[in-house]
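Below, in structure tokens: the form predicted alone, a single chain.
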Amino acid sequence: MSRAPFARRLLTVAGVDRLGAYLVLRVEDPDGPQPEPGQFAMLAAEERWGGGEGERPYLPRAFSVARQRGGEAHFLLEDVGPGSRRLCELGTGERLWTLGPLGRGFTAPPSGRRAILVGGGVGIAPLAILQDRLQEEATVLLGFRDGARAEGAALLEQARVATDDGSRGHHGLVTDLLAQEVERDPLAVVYACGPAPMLEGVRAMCAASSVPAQLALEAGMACGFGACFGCVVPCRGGGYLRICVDGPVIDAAELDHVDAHAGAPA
């Protein structure tokens, strides 16, 4: 497992690409540790990282590594609050503090078993680097709220798309598409990241069909390395898991349910 140096690194923005409602922030990182699919980094702008009375500093924000290519690390951003908005404002040549890669990533499926990648909204990010690293072709199912967000599907290859408003692809939930694939191939292995209701739907469906699933969870984090216990989720049989160090990728069988706070923005 890739582990980050226990210190922040100041990196430079190489470029920003727009994908509909999302931005792909490309950061120069030729000497950084190679992330495993599913790992994340804590990001903070070098300048103007704060707001409110007295410009109180924001906490760093956790983002899955979407891709590592050509000496660059890529992150998928959406403006959903003041911290993410500031990161979305960054342009080429500006700098940001980065701590990562952190956490536990995905485990490749056994030889001969098909991987099904299921993503929702900005949660599609870690599935892109997973698709890059898999040795065999995977089935990709992505769900979005609307057509503008569905443009994010270009981050992955040969994706089937579902939209809530029917503006692109299947009119309905991405779990509708997953149900068809699980029925067709119950020996598949499912990899998912997205909003909590989607992840709970994936977890319940895979549990009912005895299909193994790995879920990449998200939660508000203060540190990213297990010290603050701000991102815990209850596990099956009692106790808690810290998403930042016990995850973010957690075997679905370890969970009774996916908490409402443990998913990506819709």
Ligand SMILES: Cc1cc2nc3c(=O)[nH]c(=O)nc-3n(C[C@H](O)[C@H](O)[C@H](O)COP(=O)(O)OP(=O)(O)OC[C@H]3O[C@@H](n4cnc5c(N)ncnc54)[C@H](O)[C@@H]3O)c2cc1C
Given for the second form:
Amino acid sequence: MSRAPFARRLLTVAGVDRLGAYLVLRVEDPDGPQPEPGQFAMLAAEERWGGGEGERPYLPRAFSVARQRGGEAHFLLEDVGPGSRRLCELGTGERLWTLGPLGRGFTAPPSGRRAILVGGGVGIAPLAILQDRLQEEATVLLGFRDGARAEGAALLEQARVATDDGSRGHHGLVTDLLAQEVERDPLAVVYACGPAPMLEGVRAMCAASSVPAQLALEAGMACGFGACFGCVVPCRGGGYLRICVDGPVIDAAELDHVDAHAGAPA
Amino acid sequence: MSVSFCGLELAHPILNGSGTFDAIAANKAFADDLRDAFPFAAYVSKTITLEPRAGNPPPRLWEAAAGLINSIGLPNKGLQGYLAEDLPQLAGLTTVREPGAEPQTVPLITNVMGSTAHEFSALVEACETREEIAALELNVSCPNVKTGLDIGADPLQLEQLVRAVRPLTRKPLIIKLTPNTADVAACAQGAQEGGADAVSLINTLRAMSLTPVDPSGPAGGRAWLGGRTGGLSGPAIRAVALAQVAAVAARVAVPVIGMGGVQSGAHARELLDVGATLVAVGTESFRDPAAGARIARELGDPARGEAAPSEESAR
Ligand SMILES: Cc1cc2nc3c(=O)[nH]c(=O)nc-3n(C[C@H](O)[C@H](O)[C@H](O)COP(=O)(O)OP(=O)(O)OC[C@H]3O[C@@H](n4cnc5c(N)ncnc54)[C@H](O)[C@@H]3O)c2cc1C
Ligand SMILES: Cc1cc2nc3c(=O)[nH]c(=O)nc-3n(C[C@H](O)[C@H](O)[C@H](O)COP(=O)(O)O)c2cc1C
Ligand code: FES
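Let me have the form predicted in complex with the named molecule next, following on from the form predicted alone.
Full assembly next; the chain just shown is listed first.
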């Protein structure tokens, strides 16, 4: 596990690229620790973000590291509310506070076993850095609501796409594609991140066919480092896990179900 | 900047608010070893209860205007788990006031809550036997089963509670007052009459939020938080905290720990100016984990104001 320095760092935006309905925020970070796939950072714009006078956003927001290369950290953004909108407004040369890398990431598959990456919507972000780091070729299955969002698939290589509205690829759910793959190769290992219903579909399918699955969960977070106990999901055997320190990547076997609040923005 | 408080010598006047900094989790999450560069001059545990508690169902958080509403529900390992597993890991924290200065011990303050005087007594008696614990803080924001009011909301009831536990410990006894009461200064006085060595305030203000139907549309009419209501903290409550701390400090002779929405040395200075001896930082640590150390620095050297970003990022 790569660990964050005990201080927020003020980093500079190197550039912003449009990717259909999403933005890729590229941040200069030549000296930061190397994140592991699945780890995240807490982000807040330097200006017009809390501080007592503004209303929301006030707390930093969690974002998966989508990529780290060439001295830059990349984040995939979707405008779903005041915090993500403010980050989407950032331009080259502006600065943002970052705290990270935080949390536990994905564990590589045992050698010889195929990785199947399953992403939904903006939840595809941590799968990009995972694909970058995997030694062997992985199968990539991505689901999106519509065609504009499906352009996000370009973040990964050789992705098969499903869309809810049929505008691109398979007309239906990404879990339909996963069902075929799991049937073909029951020795595969599944890595998933996306909205809660998708993650629950992946969990149930993998449990039924005894395929190991690692799920990158999301939840509203105030701190990102275990301080507030706000980001919990119910776990198998009762009690709760803190997504920020026990996750965000959690072995599906630790869950009886994926909580309705524990997924990426739908 | 060092300050004495109930016989404890602290490196500076800034400590954490209970339940807002998990030293054990933070030490795992960060690469720096926090055990010898702890951001606070004293460490307050989150609230410990007799039996383990899982806490409230999610969602537990809601971001309000310049604030946070939480319904965490006091998850903790229970008294035995805390004493056996957590306390040994927390003992020996130290802090460095200035670069190059001698490290100074971080006293541990254990925050406990019971739903009856009997439960409080059991908690206090068990903590009394542990020398790692420097002081006790009683969280009296627990609702009375019969009246539904917080135990600490009634001055007389609070005085009786403190009187009952006072003889059970020689350690400094701090009462964390509830702000959800008609007259917080009267409650502080009740705590003092009962034998408290200090009072701390403010705890979170009872608050609520409704489920958004659509982020841009109207609210859905159902409670959002798993615990239905929660507690408001952060800058949104700073002005309330200032008024309550001022009222309490004017009424009681015992030292006061002030908190509520502190984000900077200037905010801490305001609470000290109205009579607080120490200042606790809660929600601000969520935005900046090193906030405690930064605020202590700003307090020691007001000319430096808000931490220079370059300096902070250079760490
Ligand atoms: C580990 C992790 C990784 C993530 N990675 C990414 C990523 O790579 N890319 C990405 O785009 N997003 C990612 N997210 C999600 C991202 O953090 C959220 O979309 C963001 O925090 C939303 O903030 P906002 O202010 O834009 O919207 P908000 O309005 O705060 O949030 C939108 C949703 O949160 C709820 N909500 C609404 N109002 C409030 C309120 N006042 N308080 C609390 N909740 C409210 C509602 O369900 C609403 O639909 C990740 C989250 C986690 C935990
Ligand atoms: C997430 C969260 C958890 C808290 N848990 C506790 C707790 O366990 N016991 C307690 O006495 N106070 C608890 N508090 C209250 C704080 O210690 C503090 O009194 C309050 O948040 C006001 O300070 P702030 O505005 O600086 O956060 C909690 C506050 C927050 C935000
Ligand atoms: S976000 Fe605060 S504990 Fe996880």
